Structure formats: C-alpha cells, structure tokens
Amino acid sequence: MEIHFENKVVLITGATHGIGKQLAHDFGKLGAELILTGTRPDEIKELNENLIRNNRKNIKYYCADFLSEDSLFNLTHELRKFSKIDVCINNSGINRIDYIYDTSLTDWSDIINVNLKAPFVICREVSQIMKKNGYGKIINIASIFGVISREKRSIYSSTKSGLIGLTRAAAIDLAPYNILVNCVSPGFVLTDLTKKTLSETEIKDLVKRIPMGRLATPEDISKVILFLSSELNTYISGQNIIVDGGYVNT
C-alpha cells in the first residue's frame, strides 16, 4: 500500500517553517495541488516568484496573519474560489508564556485568535466545501500541553485543550459526509525556533525526559499526519494522536 495525493488539494496553513514547511514538502512531493500560508509578506512573494520561475502550478502561497480577524477571513474568502479541498491542516500557532497572574488580555487574545479561532473558522469553511463533494480529512495540530501542561502555559494549553475539543464535535457533526476529522498532538519537536529559544544544555535535559532518547524532528510528525489523510485511513475520527516519544507517560 502506497501514499500519494495526486488530484488531491491539500491547505496548510503555516506553512513556511517548522513542522508546517515539512508538510508542504512531504504532501508537494507525493503530488498534492497546495494552498499554502504564512504570515511574512516578502516571504510570501518571493516564494511565489519562485515557483512562477520553475513552473510550478499547482502550488501558492497565501498571505494570513491570524492575529488580523480582516487577514482571516481574506483567506476564507480565497478558499471559497475552489471547487474542492481534500484536506485541511490547520498547523499555525503561536506562544507566548508567562505566570497566569502576570499574563495580559491581549496576549490571551492574540493565542486565541491563532490557536482556536481560526482552526474554527477555517473548519467552518472547509467542511463546507468538503460536504459538497462527500469526502474530505481535516487534521488540526495541538500540542501534549493539551492534554498535560507546565508553568506558564496557562494560555496556550488552554487554546489546545480547545482545539482537541473541537476536533472531537466536529469530527461527529461531519462523519455523515464522509468528513474525518482529527488531531495531532506533537510533544517537542526538533526545529529551527526550538534551536533558538532552547540551549544545548537546556535540549539535552529534556532529551533525558524523553522515553525515547530524543526529540521529535519535523518528519515524525508529518508521517503521521501524511497518513491520517491519506486514503489509508478510512475509519479514525475525533482521535487525538499524541507524537512525542513517550513524554507524556513519564
């Protein structure tokens, strides 16, 4: 049995670095058409540009910042001039960590805003087109600190205990259109914005946390998800799927 996405069209948001750059890479080559987005405009054009120059059709980059409610639902507006999406993942997601009696209501609404109000929204408008055509997979990216949780994490485990929770109704509400719907739940994961905010030092203490010896690299994660929407999974829906080498048992 074989993993492909040819005539499949596949959106990634988030997509420009970390776990979601891995995605588009892994679902580009094994021939998804790709909406892609990130929230860098120079980024985005020059990407653009360059698939332009290599004759790249059947992928584009889409400016969306989620901390912008216009920025939004500019892309739902986008998303609505295609005839069919296959599968959703919604991947974007930011951080900020502080003690809960010291964190603002900004930075509370701007986690919100990224972490769960746009999975929501554009699950909103995917499920849509996706109930048109009688078929679609919708994989939301949470984290462990949904499901367990550490100081100064009282935001952004909120808004993942929250998009688990959405994965779970929604996945119930669309499984008569042959809609899955599900979640992957990464624990630490070796990228480049880890590489920066976490010394060697720092990585080889958690390294030792870890049941499996090491940390996640961007490609354990995407194999997970390359077969929960693939054509092999027929069945799984409203699953959280924890990838983290064990951490959370510990």
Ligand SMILES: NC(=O)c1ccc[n+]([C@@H]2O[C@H](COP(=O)([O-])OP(=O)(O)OC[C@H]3O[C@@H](n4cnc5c(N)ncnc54)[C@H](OP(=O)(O)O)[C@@H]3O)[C@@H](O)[C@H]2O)c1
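Could you please show the structure of the form predicted in complex with the named molecule, as a counterpart to the form predicted on its own just displayed?
Shown below: the chain alone.
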C-alpha cells in the first residue's frame, strides 16, 4: 500500500512557510495538483514565476490574507472555479500572546478571523465541491493548546478548541458524502510561529519536558497529515490527532 496523490487536487492554506511549506513540498512530490496560499504579494509573485520557469503547471499560489474578509472571499471565489478539490488543509494560523487581562479586542478578532473563521468559510466552500464529487478529505490544523493551555494563550486556545469542535460537527454533516474531516494538533514545532512566541530559554526548558526529548519538525506533522488525507484513511473522521512527542500526557 502506497500513499500517492496523482489526480488529486489539494488545497493548503499558509503554504509559504513552516508546516504548510513542508506540506506543499510533500504533496507535490507525491503527484498532487496544488492550490497554495500565502499573504505576501511579492513572495507569491516570485513563487509563481519560479513555478512557470520550471514548467510546474499544476501548482499555483494565491494571495489570501484572512485578516481581511474581502481577501478570504476572493479566495473562495477562486476555489469555485475548480471542478474538484479532493483534499483541503486549513493550516494558516497566527498567535499573539498576552495575559487575558491585557488582551485587546483587535487581537481577539484578528486571531479568530485567521484561525477559526477562515477554516469555517473554507470548509463550507470546499464541502460543496466535495459533496458533488462524493469524495473529500479535510484536515484542520489545530494545536495541543486546543486541548490543554499555557499562560497568555486565551485567544489562541479559544480558536484551536473551536476548530476541534468545528471538525467534530462538520465530520457528522459530511460523512454521508464520503468526506472525512479531521484535526491534527501539533505540539511544539520548530517554525517561525514558535520562534515568535517562545524565547530560546523557554524552548530549551520545554525540550526537557517533552518525552521524545525534542521539538517536532514540520516533517513529523506532515507525515500524519499525508496519511489522513490519503486513500489509506477510509474510516477516521471527526478526530483530533495529537502529534506532540508525548507532551500532553506529562
């Protein structure tokens, strides 16, 4: 049994950096046609020019900033042009940390918009396409902070718990159409997001508390997503798969 994505159209949000970039690389290697997003117009332009130069016609980046509703709806408008989307990975995410008594409503709205509203709107859109085709896999990238938490994570934890709830509910609605919906919840992954929210000392202390004795790599997370998105997954739906090297059990 092999995992491959030939003849599959795969949407990955936030595919320019971190976990999403790894996912784009891995799905691309396994033959998928890719719809990828990022927020920076210059970077998107350059990435698309590189793809054209290398004759990679089945991969395209779209500029989509989920802080803006217009930008989110521009993306869903583009998605409607696809006759099929087989796999959708809601990976884009942001975090701004502060104690609950110091958090601003701007941060609340921004983080909700990127981490929860956008996945909801995109799930709603792609599920209509998947329903017509009688096939689909949706993976929402939540976090261990949707299940446990840590100081200064009130907004982030709210969004990730919400995403786990959305996944459970959507899985029930979509199961009759052969659409499987799951969450993957990473622990601590060495990406820009982690470097922005944890100091080097905090990272060193964390490593001592992770049973596996190291942070996750984007590859550790990607492998689980590849399985859940593949045809090997025929019966897992509505689940939240924690990929944390054993951390939440300590």
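Heads up, when I say rigid core I mean the largest set of C-alphas that superpose within 1.5 Å between the two forms. Values in this document were obtained by computation on a predicted structure and should not be read as measured data. Numbering follows the first chain given and starts at 1.
Q: With the core lined up, does the C-alpha of T201 move 2 Å or more between the two forms?
A: Comparing forms between the two forms, the T201 CA shifts at least 2 Å.
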